[in-house]
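A single chain, nothing else alongside it, follows as structure tokens in the form predicted on its own.
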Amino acid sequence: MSGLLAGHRAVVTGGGSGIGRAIAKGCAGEGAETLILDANSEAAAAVCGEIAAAGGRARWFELDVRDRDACIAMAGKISGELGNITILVNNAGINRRNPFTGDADAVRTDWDDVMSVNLDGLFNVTHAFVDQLRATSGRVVNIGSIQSFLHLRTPNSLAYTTSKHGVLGFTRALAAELGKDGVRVNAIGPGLVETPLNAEARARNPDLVRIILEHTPLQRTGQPEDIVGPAIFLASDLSRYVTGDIIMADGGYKTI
């Protein structure tokens, strides 16, 4: 442990699995008191156990980021019991892969589900904690995607691509507004990272994985741990003059 986040209190949404789990463990490993917020309480508790076993400090809380009132209550609970947070990692997200020209009801459901988590959830959590972040000159790390810039060669995730474009826009707009308060807001753009979120899609469509890897200079899929370094950099003072930007962690996909 190098202690890059010593003295910090970090919230990680969707911290019970995948990229969120890796980032939560990474934050704790760098000395932050790490608070895992996840709709899956069992998964969140398990990650807390892993952090404790490694000598870190963590607590978990069950939270559905779609519920604005619950987010506000959670922010108040954390501030009252533990103190203000200094780091917010907005990782919670979902995907749907039905084509826009497919079943109309399914397309509408996909859109509502994805936007409610990936954008409304992002707004709900950030807005609930913004006063704490302003009070501590905190930092926000949003999880975007290569689909914050482009659409993969998969013509069936329109809602996800739209939402991740929105994450980048939100990041830039909030950075511009909160800079005067000393709050830095940045994003990470992962490529194809092997997580439970996309496990079924990878297994069902190996040609999709092959097509993506053919376009990826590093010629491999990412692992959740590949996103930890960028997250720690953006959450720490190493990036103290960086805001409103996005770090790509896509194996080079966006470069060619």
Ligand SMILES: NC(=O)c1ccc[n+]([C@@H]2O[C@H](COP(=O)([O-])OP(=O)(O)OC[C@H]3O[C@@H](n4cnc5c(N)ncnc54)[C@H](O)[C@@H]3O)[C@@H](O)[C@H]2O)c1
Second form
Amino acid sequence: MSGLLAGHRAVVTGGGSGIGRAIAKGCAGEGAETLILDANSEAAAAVCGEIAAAGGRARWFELDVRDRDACIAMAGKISGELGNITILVNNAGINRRNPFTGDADAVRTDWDDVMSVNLDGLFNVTHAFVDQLRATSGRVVNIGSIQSFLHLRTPNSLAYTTSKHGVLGFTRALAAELGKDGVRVNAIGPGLVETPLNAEARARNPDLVRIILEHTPLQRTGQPEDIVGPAIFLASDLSRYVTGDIIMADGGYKTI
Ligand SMILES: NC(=O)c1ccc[n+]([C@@H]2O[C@H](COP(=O)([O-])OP(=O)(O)OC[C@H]3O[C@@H](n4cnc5c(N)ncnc54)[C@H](O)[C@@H]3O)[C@@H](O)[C@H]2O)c1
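Take the protein just shown as the form predicted on its own and give its structure as the form predicted in complex with the ligand.
And the full complex, kicking off with our chain again.
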């Protein structure tokens, strides 16, 4: 630990699994008091345990980011009991993979599900914490995707691609609005990272992995830990003159 986030209080949504779990552990490892907000309380508690065992400080709270009132209540509870947060990592997200031209009801349900977590959730959590972030010259790190730009090699996830384009738009618009308050807002664009989110797709469709890897200069899939460095960079003073941008962590996928 080099203490890059010493004195910080970081919220990580969806910190119970995959990329969020790695980022939560990374934030705690850099000295931040880390608060894991996840709909899956068992998973969040387990990650807290891992952080404590490694000597870090973490707490978990059950939160469904789709529930606006619950997000507002959670932000109030945290500032009242612990103090204002200084870092918000909006990581909670889901994917659905059905063709747009397939079963109409399924496609509509996919759309509703994905938008409610990936965009409504992003709004709900950020809006609930924005006063705390303005009070602390805080930092927001949103998790976008290569699908914030692209779709060709990742078909059958139209809602997800649309939502991740939205994450990038949200990042840029919020950065423009909150810069005067000293709040920086950035995003990370992971490539294909091996997590439970895509375990089934990887198992069912090895061609998906092959096609993505053929287009990835570093010639491997990502691991959740590959996203930690960019997250620490964007959350810390190392990136103090960076806002409204996205850092790709995709093995070079988007460059070619
Ligand atoms: N894995 C990848 O290849 C990849 C690539 C690009 C972007 N991403 C993005 O990274 C983020 C994390 O993905 P992951 O792969 O680690 O997924 P994951 O499924 O391993 O973890 C997602 C976490 O979010 C939580 N979550 C889901 N819905 C929630 C809700 N409504 N409220 C609160 N918590 C909720 C889950 O309980 C889980 O702990 C997502 O935004 C995803 O879109 C992932």
